[in-house]
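One chain comes next, on its own, written out as structure tokens in the form predicted alone.
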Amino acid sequence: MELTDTIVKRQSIRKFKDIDVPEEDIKTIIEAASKAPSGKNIQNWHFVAIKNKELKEKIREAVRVKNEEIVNRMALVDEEKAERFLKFARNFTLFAADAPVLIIVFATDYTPSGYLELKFLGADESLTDDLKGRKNPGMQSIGAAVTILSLKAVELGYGTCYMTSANYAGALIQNILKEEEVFCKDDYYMCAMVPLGVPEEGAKSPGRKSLEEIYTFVK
């Protein structure tokens, strides 16, 4: 598949065949996104692929257990409010564990060029604090390997969902994980969700912005 044919046929994807992913597949995809560039190189990025389906359903209910914590604080202030939430949370953060492999994101910190020297020379912590969220260097480098490894499974007939919509049950997660003794590093926070598998004819998604939106040439 040519890459240009690549990009345009990936998608998000929420529905998926209950068709095995061979790991040898998975860990084509996983070196590929390892491929991806790293602010200094740094590859701050670890991939937990989880095909065990207790664990993925253990998961799912840590991310169920946190969308009503959040929907019934929320029906306290406004009830309507809450309502939209639970709708939300109920379509774009559950199905992932259907998927025949989930995979966890982490990422470590990372640190950006300047910002040590900046609080060396004692800069106002706006500057400091406006370098390290502009805009957190180390997430650009974790979007930069989930393209990529979504753009090599669609390569090879696979599907995912490139997800941050449950990271605020990122803790539970990790929990659960170090629980099962999977991924126990404590300088590592979940920051995304990859469901990955075949996916199910019929997917749709949204329009584009126009080239003429998003552009701008200076000759």
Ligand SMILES: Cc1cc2nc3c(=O)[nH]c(=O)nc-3n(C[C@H](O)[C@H](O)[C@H](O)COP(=O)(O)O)c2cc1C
Given for the second form:
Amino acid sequence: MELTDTIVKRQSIRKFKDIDVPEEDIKTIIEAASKAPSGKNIQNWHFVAIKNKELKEKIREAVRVKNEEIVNRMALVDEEKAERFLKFARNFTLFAADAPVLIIVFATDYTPSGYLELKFLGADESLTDDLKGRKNPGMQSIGAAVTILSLKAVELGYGTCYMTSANYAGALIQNILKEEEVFCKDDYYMCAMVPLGVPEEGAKSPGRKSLEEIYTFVK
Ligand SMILES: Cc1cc2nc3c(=O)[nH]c(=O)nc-3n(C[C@H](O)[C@H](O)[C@H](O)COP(=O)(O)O)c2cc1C
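Any chance you could show the form predicted together with this ligand after that form predicted alone?
Entire complex below, previous chain first.
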């Protein structure tokens, strides 16, 4: 498949066919992701690909518990907002466990260039916090890897959805994996999940901003 076709064909997939994804294909997809650029080539990622149904259900339950926690606390303050969040969480977090493969994406910290030097020089915290926060290079590297992962999946006939909305359940999910002795590195934290499988037809993607809106050219 031509790269442009692959890019155009990629959509967030939230419904999957009940068709197995061979481990060879998962490896090919993760290997493609491993070619992504990363700040200082630190490759600050680890991908846990789960087929096991029981484990996927445990992860769904962890997300559901966290969703409910937020909804219940929200309802005490604003019932309408709580209801809106509940709808969102039901539609955009729980489906991940239905995919034939659920990939949990882990990241480890990355110290941005100049961060330690600016700290040493006593720079304003707003500047150093900004490097680790809004401009976080570690997360930018993860974004590059997940994007390549998603494109490779399309090339092989699969669909994915890059998901961060369930990150508030990250610690619970990490504990579940630890209990199963699946992935136990404390210096890594869950930063996304990516369901993977053969897509059901009919997925709809929202439109995009115009080129004029997102692009500035200087001659
Ligand atoms: C960083 C990131 C986080 C996202 N988190 C979620 C999520 O938690 N749940 C979900 O259903 N979609 C999630 N999405 C998918 C976006 O909603 C989707 O990419 C966007 O609406 C454009 O649609 P498309 O991917 O089909 O082109 C996420 C996408 C990105 C890049």
